[in-house]
Amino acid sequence: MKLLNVTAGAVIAATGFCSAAFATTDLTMWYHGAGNKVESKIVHQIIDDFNKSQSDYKVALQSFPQNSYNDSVTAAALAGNLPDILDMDGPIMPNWAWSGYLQPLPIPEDHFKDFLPGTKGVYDGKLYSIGLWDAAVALYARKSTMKELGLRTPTLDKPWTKDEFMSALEAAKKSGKFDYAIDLGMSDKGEWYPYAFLPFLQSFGGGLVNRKTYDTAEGVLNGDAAVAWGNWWQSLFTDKLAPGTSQDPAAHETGFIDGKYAFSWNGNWNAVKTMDKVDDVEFLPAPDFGNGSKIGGASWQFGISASSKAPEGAAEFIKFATQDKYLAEFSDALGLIPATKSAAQMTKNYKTGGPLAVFYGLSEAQAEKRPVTPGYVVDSKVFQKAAADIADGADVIDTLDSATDQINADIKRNDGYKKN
């Protein structure tokens, strides 16, 4: 009797841990690469092999057109329907961890101790989601046209000057070789502007908010050094250096490949497309206006919803899609800056040697993140407006005050973004 009771605690047990040997706990995954073959690839690719290399939990992905990704992500969480892991841009992130719809990643950041900083989303000291790649922007100039013009070729340890990049946009203008000296991209009127040219605005030592206290854009929008950037923008486009505004997109796309332009403004990911059209293209660091250079940084990352039921499954995943394989693949396929120093050894481009080291370089010593404030979703779209109505030859300090009221009256009217 006795080994027959022993029996069935046995089998009792034995079923209990079968039973909790094969639960599987599903997760749900929000990506906004619709659209993007190459890249949703690689992302099922990442899904497919954390499902296999274990049986605690289960992905499933629903991907979404990026265009509408956003309005998506704000409706779900307004219907409590979020899922538990989604990607969204980097500067957004503070707005979503501030609104409740994200929580801190479970994983120590000393996890992420090797990557980038521009992949680090970390707001109110906390990281809330990490990326697998960055992006960068660096001058594309060509090496005979440098030669042709006479120009020194700035190095990270030593950029242009303020008065050297004018003055090799004056000479390029002045061959009359171009129909403008540089293409600053201006047709891209979206989230391209904040990225792009403010980090233009930050060198002249202004910016969009103060960022000690991120409760005033004071004196720093509207400042003297902002002034003076708001003046040296808009020469760019009444000394016809630059396409304005109006400039046709598809301008932007070819432009520097077809010698229309002598330099180009732009980003890691249409490097390598020019590189097989351009022989002798290379890529330089932004000028130095006066506080440093600097580019923008942070692209899209991963991060956890403050809905999610699972949140350490949802982490076994995220540190699995940021193995140094996985940076690199989607580093080689689609050009973006692999996050480690380590996963940019093993792609073909950002190898020490590799014909895109130098945006590595670049991201890892200029980039500076946009405004880490949940502000941010309101602040990106008045500088583009200002930016914009600037080059098309508005008054500097009337739209500069007038940027900075707006942003004021935003922190004003959200009580000024206190954490929850």
The other form holds:
Amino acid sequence: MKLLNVTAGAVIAATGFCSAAFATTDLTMWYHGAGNKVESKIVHQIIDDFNKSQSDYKVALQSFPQNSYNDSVTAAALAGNLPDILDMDGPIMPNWAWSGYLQPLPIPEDHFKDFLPGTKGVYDGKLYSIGLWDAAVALYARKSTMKELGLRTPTLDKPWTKDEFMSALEAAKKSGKFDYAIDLGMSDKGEWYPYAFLPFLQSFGGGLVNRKTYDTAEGVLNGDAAVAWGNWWQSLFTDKLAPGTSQDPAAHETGFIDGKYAFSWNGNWNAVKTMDKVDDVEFLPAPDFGNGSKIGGASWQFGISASSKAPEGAAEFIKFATQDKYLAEFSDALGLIPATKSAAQMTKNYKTGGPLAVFYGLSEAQAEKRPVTPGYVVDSKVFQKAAADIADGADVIDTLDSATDQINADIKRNDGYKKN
Amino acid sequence: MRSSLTSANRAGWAFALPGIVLILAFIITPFFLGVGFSLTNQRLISPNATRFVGLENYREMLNIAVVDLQAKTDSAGKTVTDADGQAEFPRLRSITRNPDTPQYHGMQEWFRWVSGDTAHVVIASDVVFWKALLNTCIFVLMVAPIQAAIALGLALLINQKLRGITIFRTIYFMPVVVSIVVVSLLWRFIYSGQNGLLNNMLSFLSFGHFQPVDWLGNPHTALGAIITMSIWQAVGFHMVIWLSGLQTIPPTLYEAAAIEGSSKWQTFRYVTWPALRHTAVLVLIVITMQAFAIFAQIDVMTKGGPLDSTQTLVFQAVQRGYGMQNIAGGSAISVILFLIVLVISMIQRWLTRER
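Instead of the form predicted alone shown above, give the structure for the form predicted in complex with its partner chain, please.
And the full complex, kicking off with our chain again.
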């Protein structure tokens, strides 16, 4: 007993001493970018700057490889071990918010009023996450190819129509100079599918799930518009305009640069690399298939875990990290779209007249988020399989019916993704 | 016996304890948890409480029916035919999305056969499960006998007293030591449809007459390609088990056979094979169980595609449990897989019992 008292006294004394000396709250932070040197250098620098800028909080970083990041967060949440600050892929946020992993940011939304819509993670009317950047997809083309094939250069105001797009692909195929007219990145079987291809379906007038009620996919994913999308999608592969699902990942990486493909449907994160190798590359907006030209929005974003004991501190850090200079720094290093216009002006690629400025416009004008529902994690997998199956030659209507049934069954299994 | 197991052998129990604890924690407990989960609507993550749903997950998975579609007829009552002269049938959604037949809602076509003007369509609530089950069975039926036979052949070849024989043993055993994920990645390059090693080799051997095949991208060749690669990968392991069996056969038996003037085949048939009986049972059961658990190759090489031609049960269990966050559905598949493997092992045990 005596020993216990002594120990307890010592502990109390020690804590008292520490808090008197430093008065610092420790915050933990998880980040998905392990393995990317440039990225982790910037993240470390932001954290260092933050820790030096004040003495109330001290952020410690733990990085994970992207492939296992979501699993790690899920495992940590089940074990009750979440960090204070964590980053997450935009479309998965509603699932984590619904599951109770996250708390709404204790920052007024006004603070982010200049941010691109795709960078704001709003679920259930509350802001849960904020991104330092957004990503955008564009049609990569060479000016020389465009000229040779006699194609009109599409603009944001006047994008290609479906017919123009298809005749461009046909012209590229006919020229006989390319293995395939367009590289869609079919080898990248994962979130790339819904991110890159769902906008096509949306531009046709279909969708993944009813976005008003989020309780069914019937008529949206298997309606006439969706069937039209499916038939068009399948024709790209049956007509040999695009390499199919067994495309070599290496060909997707370098195919456009090597001149194997006339066009490439690719993300802005590959733009800097491509510009280095292809002098006359230009980035064209998505074609309009009838309901406006659309691309996917929402990339990685920061949020605060529900179990954080110091959400104010975490919020301080997020405010600190979302300063323009860091947005610009990330953009310069990784080619991502900075979240604000003022930050864009500070970057070498996105300032007015910069080589990638077009992406800022794309993101602002065309970006549509993937369905904002906890069920998206499942919907995404269903869409991946449907898009791959149709590309592989499956019956379009049956495949879309089956995907619809799967999404509806999942919604039912989860009681409509409501909290009960 | 009893006393030696319980009291007089404390040290033995102490040594066994860590193993028993680990097996309890990581094999036996999860097994019962899996059975339990499969009777609920357990999800990977969800704020809502888990509910007991009885056999609902199994019903959803196993539900299967046959429906008939009548060929379309024109106004004169004649069957409408397409360009190839085949009768045209209405779409399946006229039944599965018809308010008059609610019992077929949410079901999809697995396969159909046509007789005259009627198409008999087998529909199931969970077609992917049935395809996965069928593929897994094909995989096991191909891999088990072929892999066991090749392994035995290799074991006989390397069970000789030649100089440098260990080099061959090492070579044959090498794929077993390399991680299956690495092996799968390498074979993806070998099978590549564009400039894969296999296509290049076949084209070279046939003086350019061979048309390149997209081995993993073609629904007709994908499963076969994975079967071939899987046999190659694990054959060394079973070769070693056969080899250990071969080396337990007393040389005197072979000497006696030689004195009797038996031929090589007779020696194998009447000396080697009977002596390998127990090894054969072991090898067959191990291969069968391993083959049912096929996962890594699928995950790395095809992800179940193209067109579900390489879906397998374990891949689906993982896909559902983690990908689709449906732990209950994944558990139900695991339980069914367990029952299948259990029944097959028992049949194999019975067929190869001591008579």
